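A lone chain, given as structure tokens: the form predicted alone.
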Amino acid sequence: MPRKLSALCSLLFALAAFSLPSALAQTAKPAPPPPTYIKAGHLFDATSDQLRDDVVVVVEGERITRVLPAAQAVIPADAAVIDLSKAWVLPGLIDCHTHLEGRADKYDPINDVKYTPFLGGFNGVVNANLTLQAGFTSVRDVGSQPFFAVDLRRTIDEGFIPGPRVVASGPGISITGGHGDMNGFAPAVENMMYPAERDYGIVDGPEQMRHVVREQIKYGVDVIKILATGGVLSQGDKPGAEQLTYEEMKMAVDEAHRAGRKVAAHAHGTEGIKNAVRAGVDSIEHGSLLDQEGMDLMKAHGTYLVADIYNDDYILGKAIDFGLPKEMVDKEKTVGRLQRENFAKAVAAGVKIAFGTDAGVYPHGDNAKQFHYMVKFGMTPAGAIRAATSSAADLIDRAATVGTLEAGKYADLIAVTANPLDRVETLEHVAFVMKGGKVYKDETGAAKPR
């Protein structure tokens, strides 16, 4: 071998030998975090309606790796321990119907043209944290300006702000002049102030629906929200009135399901509910005027009912002080009582129920106040809790990662200081919140180093 070539080979070999440890160091996986051992005095894991006593939940990083009886757990002397042995531990709660940009102290419709979209962003930062502090570690945001919920989801997932896991929709898809349109204003005002939401939320006909659903998916939504009937908190329509046609809703479902997204249908009115179920939607939101035929259809199709049966109290009380227009108050009076009565009938009939509150219509952070009404109108405490854990996770298509306390799931869990199966209102004050293995609230002192 020529001398120059031999010298070059030697140099290359030396460089490779020098750089190899550095390359290996760069590719080596970081050591897994040491496990945290959570001592749960009483555990409701949401896989059944029963409590388990004296359980240890082992968390490594963001995930649960083991759930085992305390008698079988070997906890190293220097391990990180969270002692909730005097508490009741549950999965993080899930609210399937929220509006995180909304504020319950601003009801005047003129607010839509007084403020810029940035206000919703500021609201969302505060409301996301309030929701997490209340023990709701996952939510489905079903209707906001484009594409607020998508950006909020990303910002929370990046760890930039605290908040729940967000399953994001775009603006609810409405007909022209329907529940989601900007009614009661002059055309000049509407054209100046509302173009973005009209572009992504107003359709007339199946082909427009196809386009808008595809547009929303393009911009990152997890779920499609359609407005099948009129609503309460809108001008110029009636809650029971049909709006979207069956053909429009069927197009929304076909396009969404093809892309792996579910569809939530705002539907108060009887016929609108039934047409939405026939079209294949995954959940009926509100369901105020649901009849027996609608219940039978929902059972046959496996459609969830997400009924906001708490906020009637707030709408007919404090909201009036904040300027809720008389038209909306009168509409709530016509449907609020019927909604609760039909919810009770749906529970008795065996319709699938998922927890959803319409947070934003009432103050964020008060989500758990709905549990009282779910039990009052027919559910057991365990059934109501499962509606906000395992059933909710199934509806939002996140059952593989949240909703129960099992190995492999995210370490999203809460604790309360009394038995929620005896008194479900206990969940209105959560003392401990963990999301993804990180403690966000601890009023118990349980997370202090051992």
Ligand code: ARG
The other form holds:
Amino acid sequence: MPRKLSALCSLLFALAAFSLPSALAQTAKPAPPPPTYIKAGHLFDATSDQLRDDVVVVVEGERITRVLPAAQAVIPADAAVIDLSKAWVLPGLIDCHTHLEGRADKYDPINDVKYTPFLGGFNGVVNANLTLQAGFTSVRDVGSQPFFAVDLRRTIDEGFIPGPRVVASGPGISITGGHGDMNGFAPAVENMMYPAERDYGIVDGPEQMRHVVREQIKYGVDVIKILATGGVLSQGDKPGAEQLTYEEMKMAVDEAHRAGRKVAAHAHGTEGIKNAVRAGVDSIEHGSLLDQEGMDLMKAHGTYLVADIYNDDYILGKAIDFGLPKEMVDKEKTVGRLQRENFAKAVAAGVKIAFGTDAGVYPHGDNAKQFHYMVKFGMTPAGAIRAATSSAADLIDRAATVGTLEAGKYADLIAVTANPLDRVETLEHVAFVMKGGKVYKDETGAAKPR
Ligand code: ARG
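Please supply the corresponding structure for the form predicted in complex with this ligand (the preceding block corresponds to the form predicted alone).
Then the entire complex follows, led off by the chain already shown.
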């Protein structure tokens, strides 16, 4: 036997011997966890646009096992009860566009030179908790250093730190000199920095795209983020300009889909949006300069629009105070208003909408501030909430486990103390958060032992 192979065999034997006793121990089934009964005064389960009154949600372990009218629920006298009978209960919210690695409370023009993975890690721990406390129990994190989001997902799933479920991408895949590259530095400076981000995030040509997508999948990403056009918060490029070619994007989609991964395309510019849709991406992020043909293509392909229409407030407000470069502020002025107007047109045209905010550009935890704009620019409150629940779950490929409140799904749910269908801004003040059957926030006192 070749040496390498025999070493592998002994490793496998060792692993098998190690796991055998625990496999035997598992044959004695542990007792199922006792159910918790959640009394919901009003329930928006996100399977329709309607509210139901007086419902009981039964949670066993991390899953919902039943959702039934209160009149039919038999609750044992000694059962654990969470009394949200005066509240509005909804599925945990989902943000399809976050950057949990980033901070929005400062801007440092030479941040790229000072940044380390450690800083990103510390930011992620804090930001994940802020996001969960704001009622967002799942996020799709679309663009960070390799492989921050994969490690964050793992650490949260292990229960070591609190945070939302994370659908993880690697770095957004960019052309050389594009939105995801580090522009504006001398070559000697740039070569010293971010070797990993360059290796896993910059491509020129379809074959390089194939390699990088495969590498990202190898290191554990759930979703591929590509940068179809220039951007606002980058130097030396224009949001309206095409970057990745159709052929490069088609390669990304083919490789990702073959591996069961979806593709999210950052695209502000009109032509870049259309090329990305034609290449088969699953969502257009930003979509600022979307035109009628782009909308028709998105409808024909079933492509989601994930438009971060709260961001403009922050970039042209607070971010100016802390010194965001004029180039970026000026670029924002060319897309912000148009993005909102085109969002309204897309809603009216029936383009599929999923909620995504670009949290990290503005402070994490403020995610729900975007609902106000989604309703102001054409959605109903119920539609905006479904964009952040059932539709978002569909886009992130987690519809089997999250996004609605139904038997079999994870017990990811939130409560607010006023009707969000009357005032969607109510969601900016989430009073109760449960994720996987565990209570992470309770300002109602409902979960206190009686
Ligand atoms: N990450 C995006 C970019 O730099 C942010 C765009 C924000 N502006 C907006 N109007 N949504 O391009």
